[in-house]
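Listed next as C-alpha cells is one chain, alone, in the form predicted on its own.
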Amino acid sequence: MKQFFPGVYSFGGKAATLNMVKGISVYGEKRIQVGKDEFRIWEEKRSKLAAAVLKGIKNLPIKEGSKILYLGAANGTTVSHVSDIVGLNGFVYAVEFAPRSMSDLISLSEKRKNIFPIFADARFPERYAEVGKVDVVYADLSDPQQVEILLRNAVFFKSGFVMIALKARCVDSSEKPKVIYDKSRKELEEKCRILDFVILDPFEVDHGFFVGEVKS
C-alpha cells in the first residue's frame, strides 16, 4: 500500500488515515475496508493539512506516539485524522474558543480517547499550561496575529516543530497573498528553520502552509 508519510496512505491520489474507531465517519467522509483494516479518506477540501499533503509537503512531524497541540481545532475534522496518525500512544490537545465547535470536539473526544478538548483562547497559552511539553504545535487560526500566536505557544510548550495553515486574507485583506507569505516567513524564521512551504490553492484559496523546526 502506498503512503505519503507513515500513517498517511494513498488511495487513488487521495490521502487517507487508518480509522482508529472502525465503522464511524466523523464528517461524512468515505471509508474503505482493506482486509481487517478500515481507512478514512482525508478530504483535501475539508482539511488544510490534507491539502498540504497533496500539494507536496515533504516533512510531516506528526507521527505515531506524538504529542500535538492543535490551535483552532474547530469541529475536529483535521483533528480526527491527526488522532488516527498519532494513535493510542499519542495525544492531541485541541484548543478551541467557539462554544458550538467545542461541543462537537467534546463529542469527538468521547469516541477518540487520545483527543483532549481545551476551551481556551490560543493567545494565552499560560491558561492551559498543564498540557506540558509537546512535539508539534499546529495552528489554523482566524487571527491577524496567527504567526505570533503560533510562536508564543511553541516557545511556551517547548515544541520541536510548528505547522501553520496561514490565512493570508485574515492577516491583511488589502495585501497580495505572496507579500503576506514572505512577511510571515521572516517572522517564523526568527524562531524556526523553515522545512516546507506550499500554497494551498485551489483547495484553499489564499492560504499558505508552513512546516518549521524550532531553533534550540
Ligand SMILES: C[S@@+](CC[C@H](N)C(=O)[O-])C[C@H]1O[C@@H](n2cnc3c(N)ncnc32)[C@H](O)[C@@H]1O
Given for the second form:
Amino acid sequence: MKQFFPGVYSFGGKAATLNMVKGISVYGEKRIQVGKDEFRIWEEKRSKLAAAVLKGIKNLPIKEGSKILYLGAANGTTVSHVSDIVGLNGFVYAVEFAPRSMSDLISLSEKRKNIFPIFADARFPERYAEVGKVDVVYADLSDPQQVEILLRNAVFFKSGFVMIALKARCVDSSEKPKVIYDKSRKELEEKCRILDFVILDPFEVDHGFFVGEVKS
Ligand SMILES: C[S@@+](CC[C@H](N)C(=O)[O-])C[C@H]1O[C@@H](n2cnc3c(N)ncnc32)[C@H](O)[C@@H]1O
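Now that we've seen the form predicted on its own, could you pull up the form predicted in complex with the ligand?
Let us now look at the entire complex, which starts with that chain.
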C-alpha cells in the first residue's frame, strides 16, 4: 500500500490513517476496509496537518510510539489521526482551554486510550508540567503569539521537534501573509532548524505550516 509516511497512507491522492477504533468515525470522515484493516480518510479541508502532508512536507516527526504535546486540540479532529499514527505505544497530550471542546476531547479519549486531554491555557506550560519530556510539540492555536507559545512549550518539555499551523491573518490582518511567514520563520530560527515550510492554500487560505528541529 502506498504511504506518504509510515502510518500515513495514500488512497487515490488523499491521506488516510489506520483506524485504532474500528467502526467509528470521529468527524464524519469516510472509512475504507482493506482486508482486516480499516482506514479513515484524513480530510485535508478539516485538518491542517493533512493539508501539509498533501502540500508535500518531507518530514513528519510524528511516528509510531511518539509522545506528542498538541496545543489547540479543539474537538480532536487532527488529534484523532495523530492518535492513529502514534498507536497504543504512543501518547497524545491534547491541550485545550475551551470547555465545550474539552468535553468532546474527553469523550474521544474514552475510546482512544493514547489521548490525554488537558484542560489548560497553553501559554502556561508549568501548569501541566507533569507531561514531562516529549518528542514533538504541535501548535494550532489561532493566537497572535503562537510561535512564542510553541517555543516556550518546546523548551519547557525538552521537545526534539516542533510543528506549527500558522494563520497569517490571526497574527496581523493588515500584513501580507508572506511578511508574517518570514517574521515567524526568523522567530522560530532562534531555537529551531527549519526542516519544512509549505503554504496550505487552497485547503486553508492564508495559512503556512512549519516543521522544525529544536536546536540542542
Ligand atoms: C484552529 S483551532 C484548532 C483545530 C485543531 N487543531 C484541529 O485541527 O482539529 C484552535 C484551538 O485552539 C484553542 N486555543 C487557542 N488559544 C489557546 C490557549 N492559549 N490554550 C489552549 N487552547 C487554546 C481554541 O480554543 C481552539 O479550539
